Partner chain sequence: MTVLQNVGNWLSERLEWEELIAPLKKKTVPRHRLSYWYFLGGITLFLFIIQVLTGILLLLYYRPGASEAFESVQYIMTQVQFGWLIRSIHSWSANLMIFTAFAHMFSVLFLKAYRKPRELTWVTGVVLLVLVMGFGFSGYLLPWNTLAFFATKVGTDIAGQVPVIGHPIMVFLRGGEEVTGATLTRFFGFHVAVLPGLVFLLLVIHLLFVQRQGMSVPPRVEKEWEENPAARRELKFFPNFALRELMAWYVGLGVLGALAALFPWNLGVKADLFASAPAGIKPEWYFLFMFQALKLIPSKIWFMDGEVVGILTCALVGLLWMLLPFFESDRKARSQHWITGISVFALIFVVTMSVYGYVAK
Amino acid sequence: MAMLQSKSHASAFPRCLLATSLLLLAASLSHAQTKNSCLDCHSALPAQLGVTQEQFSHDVHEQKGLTCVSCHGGDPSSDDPAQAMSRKAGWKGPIERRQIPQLCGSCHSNPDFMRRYNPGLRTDQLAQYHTSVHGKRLAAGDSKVAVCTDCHGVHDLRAPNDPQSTVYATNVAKTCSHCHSDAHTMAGYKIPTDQYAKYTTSVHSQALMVRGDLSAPTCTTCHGNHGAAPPGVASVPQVCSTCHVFQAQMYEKSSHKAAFDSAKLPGCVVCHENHAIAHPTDAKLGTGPGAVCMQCHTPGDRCDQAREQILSQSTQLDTAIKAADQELALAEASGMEVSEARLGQNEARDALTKARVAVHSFQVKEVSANVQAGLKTANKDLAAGQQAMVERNHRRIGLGLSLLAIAIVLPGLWLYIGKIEK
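Structure block, one chain, the form predicted together with its partner chain:
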């Protein structure tokens, strides 16, 4: 037994030594794999060359397991800058702006490569970029134009669905404005620099920025993102119609379509503008401030008469809805139950919206059909509100009579009590 034990101890020693050696080897290999001398040095460098671990940890590439080497090459396992950034180790040297789209595209245009990380992501960004104004100018040698990193950032590049990403829906306009609102950068391109200022006043900006409606349009919705270009005169209605489907359908069938096309006018923009698109009101159909029809039409002509009728009907329904709302609010404030009529008001409001959409057909009968349906509902709701107020008055008269009866009985009882207690 003792012999066996001693033998067992003797054979355990080499096994233990082997295990320890393997562990040390694994640890050193692991250290070699995770070591990133790039960040060790660059985190201490000033702004232009500086990248901290904290910054890089937000980068979607870092989160997917890519490192500095993936874009820059080099040897991150070496602490010697000369070795780490040697051509021999595959270091690519400083990356020039004009090389950036190609560098990004080397992965992002490769479906096989991208499938490993994000199979759902498109791989045509570079191809689209080449068709954009930015891409064309870059190819022509203008390195001032936007490249991938100008919009997406670099080293802390976040996924577009990250609210802190520079290309998140609510941040896109601001990102574009960095160049497009800068008169110095834009000098020489002969384009205005007030698009962002105008956009922030628009109904689209209100929906996106104030109400947080992420489906509301920002710059890239109309101009495209990687293939960014101003929509041509002919394509404006198509761009708007991606959201405003019914208006576009009516416009396509209207007489304005042919007239605008022949005059080479940019469709929707003629009446609604492009960046400063305000919430449309009936005033646009009028003749006062904000009116648009009379900018082209002659007072008293056939179109002016149609405009007058459309405006008058739309206003009539709007007034009827407001009157019913007022009456119902009064009835509700008196505690009357008018929820059915309130529901009906939504129908009337829908009809008004449809009538305003039908304005894009520029046909009186199209607008009239919706207005009449809305008027019928609004008048019914107004009558319900008035009936509720009549009912409220009846109740108050009933209450008055009941209180009078009680007021007569109480002294009577008091007198009777006094009489029996005398």
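Since the one above is the form predicted together with its partner chain, can you give the form predicted alone too?
Excluded here are partners and other molecules; the one chain stands alone.
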């Protein structure tokens, strides 16, 4: 029995040795395949040249199987810097800023190449960049302008749908501000550096950053991304109309369009600003703080009279809606059924919204049609609330009389029972 066990152990030993050897060989081959002397060296260098494995592991290129060689050339399998960064090994040398768009475009403009990694990714980014303000200035020799890596990052470049990407919707404005809020960088371009500060106060920023609405406008929505350019005076209404369709349709009917076009004024921006767009209110039609009409118009003229009518009608409907809301809330708190009237208030509010949109036509009849429809609904709902309160009062009176009757009957009944008992 002992001899059989000894033979068994003896035969198992070579098998273990063989398995161990195979594992070591596999590990050696794996190391040879993944060896990257670029990272071994650059992970120990200071910030500007330093790239750690942790940083590079987040890079979308690394995740797709591309390595340092894909952009820089060289031989990452060699520990000898002279060999790793030799021209013979394909080392391209330091990449200058002016070379970056063409380097990125060498892959991103090749549909056949990009189809291997992301068939749906556009391949016209470089062509668009050449049409942009940045691309044109770069071609003219201005090396300060933005190139691909300024917006997307370098060795930790993430996919645009990654919330940590520098070009994710909520990060775009901050990315643009790195240059456009820097007075030193922007010196000589005659461009203000307060766009980002203004944008953060805007209704667009509030929608994007506070409410998390990723469809809300950010810099690239209006200016473009790879083909970035400031909207021209004539194109401002077209840019705004990509989101504000109905306002644009009304603006086309207004007298402002012809006046702004002839004066070469930038349409929507005249009343709404560009980066610091505030939530529009009826106060813009007034004469106090935040008013815009009287910046151009003369008090008492035909347009001023139309302004007063439009403001008066919008205010009337707003007041009617609030009065109905208050009455219905009181009735509901009293236990009355007013859900139908509550629902009807949505129609009244929709009419007010349409009336405010119709302001862009600057035609009293357009605003009035929506206001009258809204007033009809709001007044009906107010009447429903008032009727509910009348019914509540009737019920309370009836309840009070019933309780009083009960209070009178009970003592009499008690006396009568007592008399019977005697």
